[in-house]
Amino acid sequence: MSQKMTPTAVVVGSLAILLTIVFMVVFWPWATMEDSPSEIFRSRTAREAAGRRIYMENGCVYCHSQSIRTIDWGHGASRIAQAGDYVGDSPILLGSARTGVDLSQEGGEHPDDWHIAHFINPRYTRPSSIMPPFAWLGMEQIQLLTDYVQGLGMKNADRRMERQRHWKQKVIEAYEAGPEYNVRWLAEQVPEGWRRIPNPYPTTEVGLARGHKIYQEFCLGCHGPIGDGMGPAQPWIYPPPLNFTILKDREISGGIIYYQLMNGITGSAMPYFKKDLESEKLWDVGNYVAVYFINQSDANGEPRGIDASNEP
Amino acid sequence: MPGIPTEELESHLTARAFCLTSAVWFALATTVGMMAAGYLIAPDFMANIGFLQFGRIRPIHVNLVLFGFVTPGLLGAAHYYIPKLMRTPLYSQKLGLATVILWNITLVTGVIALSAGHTQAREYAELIWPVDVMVVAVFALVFVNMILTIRNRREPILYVSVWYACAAVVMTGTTYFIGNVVWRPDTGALTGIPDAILLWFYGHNIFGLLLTPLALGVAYYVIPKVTRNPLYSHSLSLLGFWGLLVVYTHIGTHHLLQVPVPTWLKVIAIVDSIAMVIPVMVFLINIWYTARDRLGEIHGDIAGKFVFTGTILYFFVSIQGSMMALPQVQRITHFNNWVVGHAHVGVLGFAGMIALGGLYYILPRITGKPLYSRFLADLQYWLVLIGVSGFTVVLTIVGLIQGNAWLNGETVYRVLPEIHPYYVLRVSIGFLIAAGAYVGLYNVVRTLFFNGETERP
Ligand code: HEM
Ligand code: HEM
């Protein structure tokens, strides 16, 4: 045994290394790193400063990140994340699990009745979602952090809340001008050639059941278990989510369908589900409302073209 | 107490006090487990009641095993071993439990603290600045005792497992105060990427120059002890010991390879986490060397059982670290359950594992009468083993599932059905290591005050 292994040969020699490493790896880069802020940073309003407040106290640090990959295609994959981003960060908040979304364009995501419905329960708007009500923090706290999540994407998300307010404006102007009067300006909001597209794939069973078990995951908080749009969430939404049965007689195609629902109706709650649902998952689902609820589908109707291999 | 004088067993009052420190931890952290766990299955269940929620309970569980149950069961041992290996007794017994009693307010207050929502929020580092006070001032005032204890020594020669208690306690009280920026009491961090960097330093370090340094203490004094081989070689123990200093200390960047840090830093990460096998295989050759030819002994001997399958699990998660270093990797395994799977096999089942070998090894010895159940050691033994098994198999397929289909496009909410039948399967498990901890309790406290004379099968 080493006799040079004296007590003071240890504990010097252990504090000498670890100190001359925090100088390289600690000291070094951040005497040294570039930390000009990014062309989207802005700093946080006080009422944002809040909110992050008690973002750290819940531990939602334990389930989301705030730093998009070069890899990711998922929620706010929008940007990459820039080292300029975070200068006013402290501390900084990236997170090191995905239980929940990537949250660091989260802003302008969703109009602000949809985060409170969310943070009230998320199950409300999102049903097989794992994240904690939040019913107990309180109307003003919540109020409060759904300004800060607003605010994550800075200068983008300033940008995005813009455009839903703007349009929260107009959907609840044709909200309030009655039924009629909506539906018919809901679906002059979709483009063109989409208003005159039928469901080009014939209603089948298992057509049905996939659309129902896809209602079940995603819609059924907000439209309701029979679509007359009084799902746990309406309390909290408004425009409340659509009473499917108004559509009847009212010319609405599987097209109309198909592009809210993949692009969702910016400024209402009603959310895009293009990441979530590919083409033939929307078709579905699309037709599943039609069939069940509005009791009216045009499922492969005319204009038809040559009818997809896989069908029956 | 046939045979053992009073004084003698009075001596180790410190050690019996961070043995029932640690067993009382180790069975309220894994409480606190299960009920985060079962909100990852149930999230309504209790959810409403703020104090209980997810996000509040996640760090606590996080805190209390690294710093109720491991950290105290390796110091027990090490308030064993070291007055032995320098053959006088510990420097003063009454500082030492004043120790152990200002360490568990630290713990209840952390606890409260954490559980009304006062946090600094990043991981690891969440104490508030009173508390991250307390922890510093503890491990001050463990190493004031351990340093006396060593400067009356009458044994001239430090013993490799010294070294290791000594660093760990100096490095951790360093790497604490700085990683905790304890110099800003209100923020208790740097601001920016810089913080994250100075973070995950400090992060790695508490799994590095804490819990590993402590445990390879105690298993290179079990092994020789139970084998009653002689250390295999003494200059692979020096190789070891400054290899790990030096190649642990710098690869926290390894938490970031995705972030936007200095791609130096990152070539630094993952080069070393690479090199971190030689120091991790120094120590693992020097100790199976030891332990060659004498399996049978280890296998009779309860604490030899845990140190040993410590030591291989040490092997297990230090070359799935290295792996998981590997940016091409990390693709798959960052920011999902795979991440949370090597924790559990290096907090529990390397370093919890050796801490609970090192726990049996001294209770008799502290004592003087024999372990009030080894039915109940060898049952604590397969809960552990099984249950910390299972978690690794379970968190793996999970952490797969779900880096495999964000790498493949699909969103975290569509992989939330797929992966909960995994997440129940990891509710089952639990039990198991939840019941260890209890069994293990009762263990204890039978063994330290209310053990019969007579030996139970
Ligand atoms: C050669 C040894 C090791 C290497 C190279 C290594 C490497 C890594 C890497 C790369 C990560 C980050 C994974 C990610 O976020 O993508 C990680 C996480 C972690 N490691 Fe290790 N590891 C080693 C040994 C250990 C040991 C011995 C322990 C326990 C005593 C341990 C405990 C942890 C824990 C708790 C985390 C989770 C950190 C978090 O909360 O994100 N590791 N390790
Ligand atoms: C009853 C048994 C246990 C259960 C059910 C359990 C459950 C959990 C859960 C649900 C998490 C949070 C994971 C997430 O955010 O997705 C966690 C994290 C963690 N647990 Fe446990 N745990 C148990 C026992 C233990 C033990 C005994 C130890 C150590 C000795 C331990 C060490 C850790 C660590 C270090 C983390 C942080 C992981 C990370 O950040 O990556 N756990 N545990």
Contents of the next structure:
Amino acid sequence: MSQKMTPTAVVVGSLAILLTIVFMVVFWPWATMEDSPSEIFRSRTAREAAGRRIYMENGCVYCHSQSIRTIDWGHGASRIAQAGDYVGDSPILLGSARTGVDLSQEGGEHPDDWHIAHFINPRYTRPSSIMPPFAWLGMEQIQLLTDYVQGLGMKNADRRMERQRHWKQKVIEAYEAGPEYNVRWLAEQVPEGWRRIPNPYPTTEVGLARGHKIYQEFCLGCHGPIGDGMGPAQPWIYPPPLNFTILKDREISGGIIYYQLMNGITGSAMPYFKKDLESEKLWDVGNYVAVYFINQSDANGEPRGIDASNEP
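Show the form predicted on its own, please, the one above being the form predicted together with its partner chain.
All you get below is the one chain by itself.
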């Protein structure tokens, strides 16, 4: 017996398919989701809750997710999201678009002043960012938004923030002790082995060109176009970005520059770039800074190992 495709059959069939999808994708995950808090869960403070409302009102969830998946592990994720992370959220701001970075563990990745400069104009801290500026929110709302972001990661974020506050006090003390002490103190925070390592790559035209491009994409907003620390982010950051032009004859090796680019300087607005740039790019931008701003490079100096096969 043949079955005719009548309007009723189409409507009933479509509704059945829709209800099946809703049941499998929405109801079943909700019904089976555990409601016990995860090991990092904590309730939000009043300021964090207020910042969350600002986050939702301004559509931040449309570009930023708050859910690290198993497939994201290779991108530097520090923790896979768990259902118990979201028991206090209504609505849950997982997000699906990853136009911007995932924020689920953003708290404590940067100090507050970095975030304030970033919200005022993202190009100040990330020159190639496509995120719109939020200076129009006003400082009070920007500070609330910063409080919210600094709480993302909950107990993990609290530990990172404790580390930021600890080192913030030390980097301020070093900066206020004067340029000579500050430069020496910053270098002393680098492990001794790194301090003796020269930049292993010879200075080449292509290497400097690559370093210039990387500097423009990641560094210019804070350190400025001539490396004097007077980029557009400078008014919002304290201590201000390092002035590279004062580093000549202060025993700043390629290894010191590389280590600080790789690991950042916790407590300051200098972030780490070990998840953004692979090794050679870190050496290249370090040598660009050494050649053009410090006017002193140890590239391809002693002690040397075996040259790489592609070195001139």
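Model, not experiment: these values are computed from the prediction. Numbering follows the first chain given and starts at 1. We call the rigid core the largest set of C-alpha positions that still match within 1.5 Å between the two forms.
Would you say F23 moves between these two forms, meaning its CA shifts by 2 Å or more once the core is fitted?
Where the cores coincide, F23 still shows a C-alpha shift between these two forms that is 2 Å or more.
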